[in-house]
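For reference, the chain that follows is the form predicted alone, supplied as structure tokens.
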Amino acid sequence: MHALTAALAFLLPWEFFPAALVLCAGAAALYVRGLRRTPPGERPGFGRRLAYFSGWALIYFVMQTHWDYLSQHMFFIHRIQHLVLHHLGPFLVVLAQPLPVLARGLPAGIAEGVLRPFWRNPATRFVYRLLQNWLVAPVLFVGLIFFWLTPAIHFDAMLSAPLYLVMNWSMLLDGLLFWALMLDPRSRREGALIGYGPRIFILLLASLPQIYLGADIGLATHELYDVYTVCGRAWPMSPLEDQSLGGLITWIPAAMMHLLGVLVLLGRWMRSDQGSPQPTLATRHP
């Protein structure tokens, strides 16, 4: 009983942010009203939409339970906080290609009345066609981490909490269109902004920078993050043993999304070349 009270107790949200939860719980709500709305055929599978749900729950996770408190006590578990806003839900979001069902859930009024304008205005089309450059999409992506842990940046992030907040919302939307552009279903040909082979390219080229700055980290002989040791560790950790996790977790796991990202693509890539029809991301855009 102990223990699943305990249990309960972290599930609840260490500082509670209304924003986190109403992009969370919104997505998922509008998710479900466009399953219902689309017809049976046209469904995506379980696992597109475990994926999905899965997606957002783990950033739930990381954001709005006592997992944040950690993530300010203990590097490693920051670390993991940022791999699963920047990398694992993102992805996993924009595996399930959400955006047809999304289309389904939105009440009409929404979608003409506000989306759809504001798509189709061009200073939000610059915008997005800039942040989805080939070239500015994987610089700001890789960009932000090594921002973000630069140990200087890093301590007044840590403990200034308007700061703390912009650096994981960074992290998610960043996340979110790094990999809704390299996750893009379709081919060069079908109206990707670019093709598989570019794709694959800057996914492996982008991961080696976080390899060296993960084994950087990792490697290292000093404390480089002492705002860990102002703030109190939670666990009976040593500095350097806290921060050689923090750097294997930025390093291994990130590349490893990268890759398994390459393998989705190559799969696409072989499927568009035997005239398979692929799925499409954004058959309707709001």
Contents of the next structure:
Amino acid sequence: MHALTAALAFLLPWEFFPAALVLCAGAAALYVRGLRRTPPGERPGFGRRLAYFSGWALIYFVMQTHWDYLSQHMFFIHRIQHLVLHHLGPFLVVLAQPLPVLARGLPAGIAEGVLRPFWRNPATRFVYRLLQNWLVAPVLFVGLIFFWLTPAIHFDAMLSAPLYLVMNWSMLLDGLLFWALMLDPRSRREGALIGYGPRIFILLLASLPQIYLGADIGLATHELYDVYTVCGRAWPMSPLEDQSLGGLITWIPAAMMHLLGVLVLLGRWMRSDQGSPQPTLATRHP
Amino acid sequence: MTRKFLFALLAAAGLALAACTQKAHWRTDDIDGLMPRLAFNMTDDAGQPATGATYLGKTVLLYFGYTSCPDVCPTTLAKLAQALKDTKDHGANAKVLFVTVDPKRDTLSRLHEYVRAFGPWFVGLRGTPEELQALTKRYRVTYSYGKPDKDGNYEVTHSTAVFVFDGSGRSRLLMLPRDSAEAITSDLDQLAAGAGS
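Now show me the form predicted in complex with the partner chain; what you just gave was the form predicted alone.
Let's see the whole complex now, leading with the same chain.
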């Protein structure tokens, strides 16, 4: 009984932030409404639905439960929080290819009256095209990790509540943008902004600075992020132990997510006509 | 005419900028406005209710610790005492608020005995678990208890920082164990002189 109340208390928000609840619950509700309006034959399979819901559930869990408290007071837990916000959560959501279902779930009034004019607005198109540029997107993705892990900036972000919010939201929004660009189910010919080949190249290249940074933090022999010592840790753990663990999380699971992305793209590439090598082989050797 | 005016404006802006950067030369961490204003509800070591408003008009140094603390707390408090004694007004307008993160063992009388030993600037603060959590959460610090030994003694890990607020309750500086007493004295003198505000 005591364990149950403790578990329930853990699930309550540490610092309630309505936008996080609205985003996660809204995304789930929209999807459910869309599923109901999708003809049974066109509904996405169990795997995709599971990916979509678990992606948002994970994002909500790290932002709006006491996991958030632990993230503020343990470096390695903070690194897991960012792994979910920037890599795993958006990856799962995008992997589900939810756009057709979400479009069906959107009430017609909002779709026609708000979303379409917004999306058709040249300013929106410009910003979107800029952020999803083949060079800007990966630089922004990797740059944000480096930016928030700059020791002086990290220090301030952990002290200041508003900066902390900016940090976490920038990671989440950039994660959604980046993985949506990378895991676009379409080929270049079908309308994707970047072809399969260049995307695989970008994913591999973008993992290298993260491996470097993670190794650099994980193997450091002096304390880089003293804000956790300054503010106190959630439980007794030596600063270097905490830091090494955090570095490993920045290094290995993050790089694995990039490899997983490459595998997904290779699979899709082989199934699409664009990159299929069979026809050329067949013509060369009749 | 317009050009002359522009030059004058630029020169004035340059001077103002130079004055600003010259004025504040902090030797401890500048956290001006980064954290919320000083606010809490606690009981002081004399048994009186204390809030952030109680210390308006004074420079406040906020520190979290506990009286059974083996090394960090006494070292920090002794250093603060030394630094305050060396300021121009001998700390006449400053208070150090020592908030116990171990209210179970730190009774008000024990807290009173403890802080008095360090000097007249020190005030011990004790709160209910809810009051203590509200205050630590506000300043994004935490504490955790180690396993008790066979005599029932346990260590408490806690924040090592001293948060400094000016007379209006605005967060201004963060002092860390690596900061020397001289650096603290210098910054408290600057703060008392109104630097950076």
